[in-house]
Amino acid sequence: MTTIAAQSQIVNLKSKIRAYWALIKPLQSGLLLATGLAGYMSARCPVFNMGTILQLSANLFLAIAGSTVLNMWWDRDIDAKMGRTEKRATSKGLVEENEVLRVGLILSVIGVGWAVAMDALYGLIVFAGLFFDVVVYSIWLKRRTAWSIVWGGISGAMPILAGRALGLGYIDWVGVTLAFGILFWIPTHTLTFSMKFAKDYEAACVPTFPSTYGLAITRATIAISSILAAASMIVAGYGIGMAWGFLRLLGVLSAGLLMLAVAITFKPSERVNFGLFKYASIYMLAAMILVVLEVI
């Protein structure tokens, strides 16, 4: 009986770990972590300083994961109304609500506290990202206005700014430009998503650009944000001192983003919309890889 009880506990623990792993959105969190690492590396810090890199990776991931879990906890009621999110552990009640809140808070406090212990400015920026994401974006604005995505974008821009600030010890124009690149990239990613799942957001009474301003203005916004994101990344690459070959490759990647943005504006289709949604993530990951390769 003891063995059976122990096996049951192991199975329950594994199930809970899988549930929480899904709640932190590992792909999204991983991409944000990659921007933070790229921001740090862009300061041309010694690559062999693995202690700092490992600490940054750990505390930034914990802070990002914590904020994501807190968002899942807060949005559990509207997630249950959307087909896209109704199977989340928080929506289906597979994890206890207060436990989710505790886990989110613990991850956030450890992540931010660790970041502050490393460097005050770096920790402050990490905290700002968490605050904008959970308090301003999710709790205050998400259910009130389609413009909440701007504050969500500011939150998403904080990891790369934090990483560069940690490497330099201060905030410079290159770090701010990199942050703007992320800020303008996020609408390209999220607005295509909101068009694809417009009925889900409508069912949950969450205002989006398509429901508030219509598809034409949403597509124009995507095109403009894509242009600004590409321009910001190229200018930041130049400011970093990126070699001409890497800068040219970044330009080619940016051209692909712009072509899809133009296509969704003048020849919109579900296929183009989905293609831009996927390419936006690939574009940003590739840009971060180029930043790191340039330093190495």
Second form
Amino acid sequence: MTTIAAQSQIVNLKSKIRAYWALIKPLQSGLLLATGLAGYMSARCPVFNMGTILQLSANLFLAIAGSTVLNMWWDRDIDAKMGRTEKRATSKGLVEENEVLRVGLILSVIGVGWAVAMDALYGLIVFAGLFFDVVVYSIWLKRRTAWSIVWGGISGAMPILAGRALGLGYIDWVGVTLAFGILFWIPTHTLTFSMKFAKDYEAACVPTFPSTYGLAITRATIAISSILAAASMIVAGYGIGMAWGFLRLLGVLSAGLLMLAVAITFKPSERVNFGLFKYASIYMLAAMILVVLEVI
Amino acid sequence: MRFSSLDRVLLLLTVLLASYQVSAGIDGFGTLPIVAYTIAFGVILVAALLIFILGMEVLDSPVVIIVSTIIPLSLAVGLVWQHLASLRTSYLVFAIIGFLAVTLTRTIQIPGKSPTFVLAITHGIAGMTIFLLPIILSIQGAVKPLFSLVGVGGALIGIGGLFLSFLKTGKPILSRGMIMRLFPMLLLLTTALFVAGFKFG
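For comparison with the form predicted alone, provide the form predicted together with the partner chain.
Now the full complex is given, and it begins with the chain already shown.
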């Protein structure tokens, strides 16, 4: 009987870990962490300072995961109304609400606290990212205005700025430009998503660009933000001192992004929409890899 | 048409090879060849990436005819600019006019055979330049023997471009299914031959 109970507990623990792993959106958190590491390495500080890199990776991941879990906790009611998110552990009640809140808070406090202990400025930027994401974006604005994505974008831009500030000890124009690159990239990603799942957001009464301003303006916004994202990344690459070869490659990848943005504006289709959504992720990952390769 | 895991791997390798060529394989060349090769390998890179993301159906787009003209034209311009100094300007003019003519005949309705004629002439001259020039230069000893690989790559991409172009014009040389099956391998092989030719030639 005791063995059966123990086995049952192990099974419960495993399913709980799986549920929380899904709640921290590992791919999205991983991509944001990659931007933080790229920001740090872009400062050309000793790249093989493994102690700092490991600490940055750990506390930034904890802070990003914490804010994501808190968002999931806060949005559990609207997630339950949307087909895309109704199967989340928080929507289906697979995890206990207060426990999710506690886990989110613990991850956030440890992540931000550790970051502040490492470096005050770095910690402050990490905290700002978490604050903009959870309080300003999710709690305050997400259900009120389609423009909430700007604040979501600002919070997404904080890891790269934090990483660079940790490497330099101060905030410089290159760090701000890199942050703008992420800020303008995020609408390319999220607006294509909100077009694809427009009915879901409508059902949950979450205002989005497509529902507020229509598809044409949303597509134009995506095109403009893609242009600004590509321009910011190229300027930041130049500011970092990226080799011409890498700048050429970044230019080619940016041209692909712009081409899709133009296509979605003038010849919109579900297929191009999906293509831009995927390409934007690959673009940002490639840009971060180029920043890292530049300094290795 | 769904593609296999092998097709995905082939396309990813193509992306990596083209990325290498754009970022490191053309350093030290003159400004115009760098621009021309960046355009050529950039188009290969983005095309392979889009096929990887969206599938082979991307090749059904009418833009493909125009895009598949950019690759041989820009490669040929780069080669002529580097190795045939006396023909630089005239070849650049041909490339610009050829590209504009293909774009024009594909965007406005022109009756008769002139769109196919324009396409065949432009592809033919650019393809023959990429095929013959590196091989002739290698035989003459003006460049290392392995530079001829660029010519072999040129022959392959010329064939691929013609297959695609004639498929789009409604007069296919090979069936659509066969072209789609061959395409990822053809693209990788072509890119690998170009990269190897420039690297070791």
